[in-house]
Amino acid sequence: MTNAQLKKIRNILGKIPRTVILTHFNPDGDAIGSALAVFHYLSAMGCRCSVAVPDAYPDYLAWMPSVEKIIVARDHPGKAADAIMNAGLIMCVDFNQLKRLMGMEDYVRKSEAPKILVDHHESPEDFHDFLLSEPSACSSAELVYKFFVALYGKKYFNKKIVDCLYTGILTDSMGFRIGNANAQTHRIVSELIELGTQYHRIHNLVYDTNTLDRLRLIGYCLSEKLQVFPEISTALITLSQDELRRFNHRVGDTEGVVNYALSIKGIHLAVFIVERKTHVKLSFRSKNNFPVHTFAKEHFHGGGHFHAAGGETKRSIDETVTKLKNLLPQYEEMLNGK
């Protein structure tokens, strides 16, 4: 983002516009952390802000400051529409394709308000007036931090903001385990700690406050549903709707399950396949040089990052597994690091 663009944004913010902050469906820690960080930052400037998401956020984020103010469009479609159409500024974070708003996109297209997009996914759609896009960044929260600092330095930072940003970076970097959680990421985290975030408290709230049902679900995934294919360095886990109900599934309970499969020695690709009401969702994680974002885009209408991506299909779980088993041998050399 150029100095001229930043100056225009400062002029817009100087008018204290009513602002709506939007993020994608199935919002994760980076989406909610980035959106709430913007909410608290602009609120500190005096802007009237609201956050709208297409559907529910995970239970493990229910502690986040002002999360209860988020408008869930699935439950309150009229309220979400009003927030967008009455906004003088639209902030979009952690997505770059309007279809990921799952029903709110038409209102964004109709709105004449300036639109700022801050995101770290590849190939952004051209719907924005101002863009901060760095696919090499490990999280959108990292970019939101850089955006704030470029605008006004650290003038408006407070503990709520830094807690939200740290949560976004922590979760999207998988606990700082992926390669693009680089020196810049750790410098930003150091700044957030100096500004007051209690990283140990957030880690506990995100990762160590499981329900008994969730732990039993994870145990079931590992003991009964894990399939390993050592010849292609791949592991996968599947869950049906019936199995989710059996363990009283709540939003967020399957977060991170795919990482257990990836943690197996010698596994370079992990796939988690879960049945939803209208489709089957796939989560991909990889090590070494297997580009799951390309694989998801080419075969499962998805995308994401080099080592972390998602996709979906209208096939059944069994049909999806069969398709994977037929596809993956074509990638044997790459999966085995040859």
Second form
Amino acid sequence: MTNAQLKKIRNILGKIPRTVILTHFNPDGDAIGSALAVFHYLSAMGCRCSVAVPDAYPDYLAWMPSVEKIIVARDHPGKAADAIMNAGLIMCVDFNQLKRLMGMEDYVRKSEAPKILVDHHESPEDFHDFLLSEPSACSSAELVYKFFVALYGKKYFNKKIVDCLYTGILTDSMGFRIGNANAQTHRIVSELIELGTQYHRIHNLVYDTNTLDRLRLIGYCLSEKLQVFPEISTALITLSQDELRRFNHRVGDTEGVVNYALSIKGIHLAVFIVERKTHVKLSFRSKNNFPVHTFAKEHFHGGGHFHAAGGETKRSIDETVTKLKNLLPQYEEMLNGK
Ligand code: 5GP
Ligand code: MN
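Show the other one: the form predicted together with ligand 5GP, since we just had the form predicted on its own.
Time for the whole complex; same chain goes first.
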């Protein structure tokens, strides 16, 4: 972002605009962490803010500061629409295609308020007035931190903001395990710790609050549902609505299941396929050279990052597995890392 753009944003923020903060459907730790960090930052500046998300956030984020104020559009569509239409500033974080707002995008298109997008996915759609996009960053939270530091230095940061940012970075970097959890990431984390984030407390709140049902569901996935295709270095887990019900599934319970499949020695692609009420959702994770974002985009209306992406289909689970089994051998060389 140029100095001229930052100056324009300072001018906008100087008017203390009523602000709505938006993030993507199926919001994860980075989406909610980034959105709430912006909420607390702009609130500290004196803005009246609201956060609106398309659908529910997972239970493991229920401890986050002011999470209870988030407007879930699926439950309160009128409230979400009002928040957008009454806003003098729209802040979008952790997504870059309006369709990922699942219905709220029509209001964003209609609104004449300036729109700022802070995100780390490739190829942003052109709906913004100001853009901070860094696809090489491991989380949007990292970029939210850079954005505010560029605007006002360390002014306005408080403990709630740094806890939200740390949660975004921690979860999207898979606990600092992915390749782009780089020196910048660790430098920012070190700043956040100096600003007061209690990382041990956050690790506890995010990772050590499993329900027994969730652990049993993961156990079931690993013992009964994991399929391995060594000839294409791929592992796959599927779950139907019936299976989810059997384990009293709650939002967020299946997050991270795909990583167990990827953790098998010699596996370079892991796929998790879950039946949702209206469609089948796929999660892809890869190691080495397999670009799951382009694969998801080309075959499953999806997208994401090189090593972590998602998509969806109207096919059944069985048909989806068959489609994958037909497609993947074409990528054999890439998958096997030859
Ligand atoms: P997950 O598998 O955890 O749902 O998503 C992994 C990554 O892919 C995230 O960065 C997420 O934003 C992105 N992603 C997941 N599903 C979709 C989708 O349907 N479309 C697009 N464009 N990105 C997705
Ligand atoms: Mn993210």
